[in-house]
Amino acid sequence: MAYILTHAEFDTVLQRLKQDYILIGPVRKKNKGKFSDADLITYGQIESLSDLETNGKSQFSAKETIFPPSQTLFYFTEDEYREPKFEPQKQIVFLRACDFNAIKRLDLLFLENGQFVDAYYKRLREKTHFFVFGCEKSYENCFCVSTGTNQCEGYDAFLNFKGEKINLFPSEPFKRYFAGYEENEDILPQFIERNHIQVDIPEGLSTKIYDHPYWDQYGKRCIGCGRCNFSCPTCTCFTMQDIFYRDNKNAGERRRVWASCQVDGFTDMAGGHSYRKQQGERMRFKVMHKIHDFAKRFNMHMCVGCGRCDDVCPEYISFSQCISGLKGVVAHDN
């Protein structure tokens, strides 16, 4: 069941939604990209449809809306601690199918990964709804079709932009915001069906691949900047920082901050030991986690094929080419 709205009509719906929700989606920031004359597409609050950037891939994903890059967990003094005030207003996040599938993977890690639930993630997740918009074309380095994340279900609404019209498929709780518009039963959601890049994720991976010289090439190329992790919609590693205030050194706050398995110091331990000192070892860890370890635990690959890690790597290291090359190594060794 769909609604076919003009852009002006959908703007009216957005104004209705704004009475109950904060609206967040990809926005374009002029001349804020990696070059002085390049734009940055990132997530931010939107006021109308004109703010929503659907003609381009965002450099960062929607995960920051429920897993912020820096999050204060509590404030402390020498006598007590307290949690920060929580903004209860609900939010709607506009995102693509690959990023919505990434949210499902975050849910597994933070909410269903053993006996403990991450309360900070759960609190933000519960107030967030997701409006997925279909891709009109495949962007550079995307391979979501290969990972099966080009399609999705369980969203709060789905949108297909069709020139001057928008086909909208709201879930039952959101249909009241479309009151007064005629429904159409003959239209179905449309997802992207083909990417320029195809990746065959190798089957039969095992720990035997850990010591293979295949990883050495990445030790020579990767500079350990961590940009791949920060742009990835499914990377969830974080570290803790205790910040002490200058005017009172007995007071401060503890923050959870995104971390990267590719940077120096990530696996350092007391006594000077480090699990992965070489960049090739760190690349192996990341790749195996994305296409092997996670799948063993949750029966799905962690990578959603958004290609952002390829987009941002200053050394032009391609994750998709790494996976394809790995398949050749596995086939040769077997």
Second form
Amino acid sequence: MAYILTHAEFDTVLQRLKQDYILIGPVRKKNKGKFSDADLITYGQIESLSDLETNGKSQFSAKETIFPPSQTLFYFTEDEYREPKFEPQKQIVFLRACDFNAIKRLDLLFLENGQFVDAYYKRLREKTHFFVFGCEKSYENCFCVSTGTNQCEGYDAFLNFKGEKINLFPSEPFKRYFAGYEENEDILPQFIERNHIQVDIPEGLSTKIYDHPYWDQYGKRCIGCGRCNFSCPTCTCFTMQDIFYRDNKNAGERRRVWASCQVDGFTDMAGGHSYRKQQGERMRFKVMHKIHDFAKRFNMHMCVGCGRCDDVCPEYISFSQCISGLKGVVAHDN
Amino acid sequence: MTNPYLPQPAEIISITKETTTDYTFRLKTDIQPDFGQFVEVSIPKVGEAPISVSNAQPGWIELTIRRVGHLTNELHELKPGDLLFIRGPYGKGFPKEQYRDKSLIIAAGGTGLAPVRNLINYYYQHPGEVRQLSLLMGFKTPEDILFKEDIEKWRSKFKVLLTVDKESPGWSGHVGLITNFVKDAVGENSSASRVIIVGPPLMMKFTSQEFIKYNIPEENIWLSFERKMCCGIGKCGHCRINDTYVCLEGPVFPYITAKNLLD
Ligand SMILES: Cc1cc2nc3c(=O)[nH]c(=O)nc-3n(C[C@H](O)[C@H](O)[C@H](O)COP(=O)(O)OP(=O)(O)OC[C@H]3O[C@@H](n4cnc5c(N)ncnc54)[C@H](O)[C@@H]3O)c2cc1C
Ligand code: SF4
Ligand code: SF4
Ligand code: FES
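Could the form predicted together with its partner chain be shown next, to go alongside the form predicted on its own?
Then the entire complex follows, led off by the chain already shown.
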């Protein structure tokens, strides 16, 4: 069951939604891209449909809407501390199927891993609703069909842009915002069914692969900048940071900031010990997590095939090619 | 909603200087940790770090902290009466039930003695709970020896073998790496003994190999790991090895699990 609306009609719906929610989605920033004349697609607040950029992939994913790059955990004053007094606003986030599937991975980590629930994540997560829009085409480096994350369920609404019209599939609680428009019986959500890139995630991966010379090529090429992690919708690692304010040393805060397993310092311990000093080992650690270790714990692969890690790597390292190559290595060794 | 990142203030009751770089802080707290668990300790505006509980009784815990960097330097400036912030206890500790009525050998290198001290003290108070306890402890030099008073006390009930890598004038005890003394610690009838090994990564690696050489079955050995940890509760990702979170499934691991945790 769908509503088929014109852009103007959907804008009316958005104005209704704005009474209750802030709307967040990919927006285009002129000339802020990787190359000076390229645009940057980034997450930001939208006022109307024209602000929403659906043609092109955002450099960062929607994860920042519930797991911000830097988040204050406490404010400190002389002898005491307090949690930020923040009551997050209800928000609707527009995103693609891969990124929506990534939210499930974030949920598993922040809400299910271990006995504690991450209170900061939960607070934002509970206020967030997801409007997934179908991809009209597959973009560079995408391989979501291979990871099975081209499709999704459990969204608050689904949108297919169809030229002048939009097919809209709101969940029951959101139907009231569509009051006055007619529902159409036969239409179903459409997901992308083909990517240019196909990836076959190897079975039978194990620690046997750790010492393989396969990883050495990445030791030579990867510069450990961490961009692949920061742009990844499923990376969740963070580091705690305490700071004091320059103008008042008695006050400060504890925050958490995104961390990267590819960057120096991730495993550093007192006494000069650290693990995975070589970039090749770090690549192995990241890749194994995305397509093996996470699934052992949570029964689904972490990687959702968005291809952003390839999009942003300054050294043109391709994650999908790495997985495909690994398949060959495993086949050869077994 | 409960916020697991919220630390609780804990007053420093007393500070014992073990060595020039290791101080033991006794903190007033209701936390009742298991043997081998750790807490996250912080000074607001400075930082937070995981520290093993080195001793505990109802009403207080002790933390033995080595001065190595940003936070630990500041910690060493504190005085009794000052406040620290703690959260926890976290992690899986030693499976004490598996040592009941067995011969137990605890091999600890350097600061590795801190995470097992609480357990040793427990057996000191309940000596009947294990058949026999042997302690094998190694430090770099005599000046690095931690818990000197405890060690003297432990000698009255347990077999104690204390060694230093490098002697200094006045030292009349054993000299040499811990691994050299594994054979003595094991003695006869080794296959029934249980072994705990705690220390720096290389020490644990070579000491385990040595115990296995003297017929201790792999299933009878436990290790305690250290990794960088920012959260202690399975969220920050720093401590992960393969699909294992050291802060959740460790820091204490059976050897048969630990040997597959490859970094
Ligand atoms: C489960 C667990 C239990 C632990 N238990 C204890 C314990 O009981 N007692 C204890 O003292 N510690 C313990 N530690 C280690 C403790 O957490 C670290 O020593 C502490 O985090 C250091 O914090 P810091 O801010 O003082 O150091 P930082 O400022 O973070 O300095 C540490 C970093 O700086 C470098 N560094 C700093 N000083 C030195 C140095 N002298 N030599 C070489 N590199 C250096 C290291 O590379 C490291 O990355 C434990 C760790 C874990 C994971
Ligand atoms: S690993 Fe790469 S392709 Fe997979 S989800 Fe992360 S950024 Fe996307
Ligand atoms: S983006 Fe590329 S160069 Fe940077 S850390 Fe990731 S793989 Fe390495
Ligand atoms: S310490 Fe953060 S995940 Fe283990």
